[in-house]
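In structure tokens, one chain follows: the form predicted on its own.
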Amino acid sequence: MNSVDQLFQYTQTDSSVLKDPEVAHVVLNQNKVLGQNTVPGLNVDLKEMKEGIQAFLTVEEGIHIPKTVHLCFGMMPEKGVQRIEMEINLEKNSRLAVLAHCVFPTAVDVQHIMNATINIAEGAQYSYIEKHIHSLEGGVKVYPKATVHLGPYAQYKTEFDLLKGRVGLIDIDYQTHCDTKSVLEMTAKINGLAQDTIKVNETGFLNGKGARGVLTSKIAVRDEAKAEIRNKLTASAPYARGHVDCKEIVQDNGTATAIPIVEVHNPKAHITHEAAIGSVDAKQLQTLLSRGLSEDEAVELIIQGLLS
């Protein structure tokens, strides 16, 4: 099995994809490229450092990817550093949906950085779905920062899903300026076990007339994992709209706090929030144990919902 099937076979994907020519594609090793793939319209350029990698990606004017482009960050190590630096450019009226999964399988002591700048030109169409698949061990941590743009007309949709494995550490911040008529989309659905520590910091920043943006983190905690959720929408043009929502579950010494913000600067702007902390619903839980699940099969399925 080569190095780019061993990463795969612990995601959802068959890394029998990779093989289409129309399907953009990078794999990365820890701070080696394994493999690339590239489309017309999008470009792509890849720079191994001693310490990392930089990956410049650019889809030109008015260019619609037909396909999910797919990129996978890996670290088949136990120990190490991977350090991503990256800058994505979608010009006017381009469109781009990207697939990554972040594979740490065997880590023991890894991090993972990823610093990351997104232009989001007019009219242009850009999703992201970052999945991450962990060791058991707990020993993973994960530093994603990334400052985004949106133009005018422009709509970004990220996710942000750890599949498999323990947490360890993650903290995000993430920063969104949107234009005008803009559309921003950013969730959050983690995990947490033992003595995981999720942290999460979203902002977006509602600059342009009619501008619109949700923030959405769906978080559990359980045995002695903490979790500190901090979604701020900031509206300060007419017609601006926006919405933070943060659900958690906490069982066992779980520790959970949600910071939800909402700042409105213009009379004619309007945003909205939602947070709620507790442990598994009474009722639910109440109705799995009568069809015959075990408390803890219970409770599994109901935060397996929460996450779905």
Given for the second form:
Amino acid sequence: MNSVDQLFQYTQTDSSVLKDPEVAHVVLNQNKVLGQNTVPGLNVDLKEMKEGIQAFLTVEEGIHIPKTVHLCFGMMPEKGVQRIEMEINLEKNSRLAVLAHCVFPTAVDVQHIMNATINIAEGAQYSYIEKHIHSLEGGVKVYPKATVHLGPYAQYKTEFDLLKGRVGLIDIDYQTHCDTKSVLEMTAKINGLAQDTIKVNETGFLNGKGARGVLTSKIAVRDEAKAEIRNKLTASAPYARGHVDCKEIVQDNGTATAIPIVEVHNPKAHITHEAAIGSVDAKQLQTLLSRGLSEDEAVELIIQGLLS
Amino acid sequence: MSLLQVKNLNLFLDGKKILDNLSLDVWEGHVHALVGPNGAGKSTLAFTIMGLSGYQNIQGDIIYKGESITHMGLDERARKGITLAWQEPARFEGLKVKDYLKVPSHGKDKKTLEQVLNQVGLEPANYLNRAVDKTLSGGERKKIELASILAMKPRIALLDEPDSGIDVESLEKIFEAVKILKKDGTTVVLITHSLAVLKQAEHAFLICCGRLLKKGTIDKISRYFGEKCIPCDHKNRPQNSQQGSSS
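Taking the form predicted on its own as the starting point, write out the structure of the form predicted in complex with the partner chain.
Next comes the full complex, and the chain you just saw is listed first.
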């Protein structure tokens, strides 16, 4: 098995996608580029740094990349730092979908730092799903930071999943600026166990007329895990619409805090929020118990459903 | 033959007596109806038999197959074959119908899941991959819950207001599902204040004010319910407070 396959096997994704010439991909092990493929209209420039990599991705104007691009940001060593400095530019009316696999299967003491600047020009559409798979040691510290600019009529949909292995520490910090009639959808799904710490700080600025945004967080904390979710939407233009939604399930000695902030600076804008924190719903639990599941099995199924 | 016996059951909630020295026998293989006006204690009795949280601190006894289950937890009772369908079923965000139906059927194949959905009048292809959440109507969730009971094949199914939220066209499907349960050997208790549902049963218990007011044939109970309970000025209070059960 070559080094690319060795790392990619942990993504739980069929590695045959890497052999498809129509699928663009980048596979990184810490600061080393193990594999790369690109497709017409997508320009990828990678520069290796001491502790990571600089990546520049551009989708040319009007180009729709037909197949999902796979980015594998992994790290096989048990200890170390992986720093990703990334700039993504979607030119006018372009389209791109990315599935990022962040795999740290053997991590004991690893830091994964991501600083991204994302520019989505007028009418462009960008979908970004980031799936983390960690070791069971809890030795991963993840610091994803992104600043996103959405041009008029642009769309940005992102989902962050950390459901396999131990979280360790995660500290998400995303800021998005939305121009006229642009659409933002940001979702984080994280399952915290043991002494895991989860911090989510997502902000959306609905600056353009008719801009729309939804910030969603679905978090489970069990054992001694802690979660603090601060999601903020600010609307400062007429007809801007937004919703902040946070659901957290707390079991055992877990602790959860949700701070949804909604700010409106225009009388024609409208933003709502909803936050629910607590144990699993009693009726859900009792329904599953009345079908013969044990309490542990029922709680697991409810949490899996929430995070699915 | 009695499969389940409720003996001198008393239950207080917030200092109020909700079940008042209530006794009844549920016969194996029969379809029973538990009828009575709103607030009579029908659902409370079902919750108590099932052992739901908040309904376990009782006086009296519940005997199932000759064994007291009063001390048992909800899941233990379920594993013995007792289950409950709620008047308003729970919503499960993200949990797919196929995974929900697999819970009681212990990993049975897709064919079984499709069969139980067909039995409640739902097209499997349209539902198996949907979530049991707010995107389903109350009636759809009701049917899916009934499908999960069909998949479970319990010994006793307590069905709380099985017609609630169900459109007229689908009602026959619900009644057919009750017949399938019976055919599969399940003893059914229908909790209702609807005469249409009552008529699906073979035997009925009339409850008022937490007490067993009458028991007997469907004709007898429906006549009494229609003539005495519906026009009763003292809803949910026995006309003769000294009156006990009578056959």
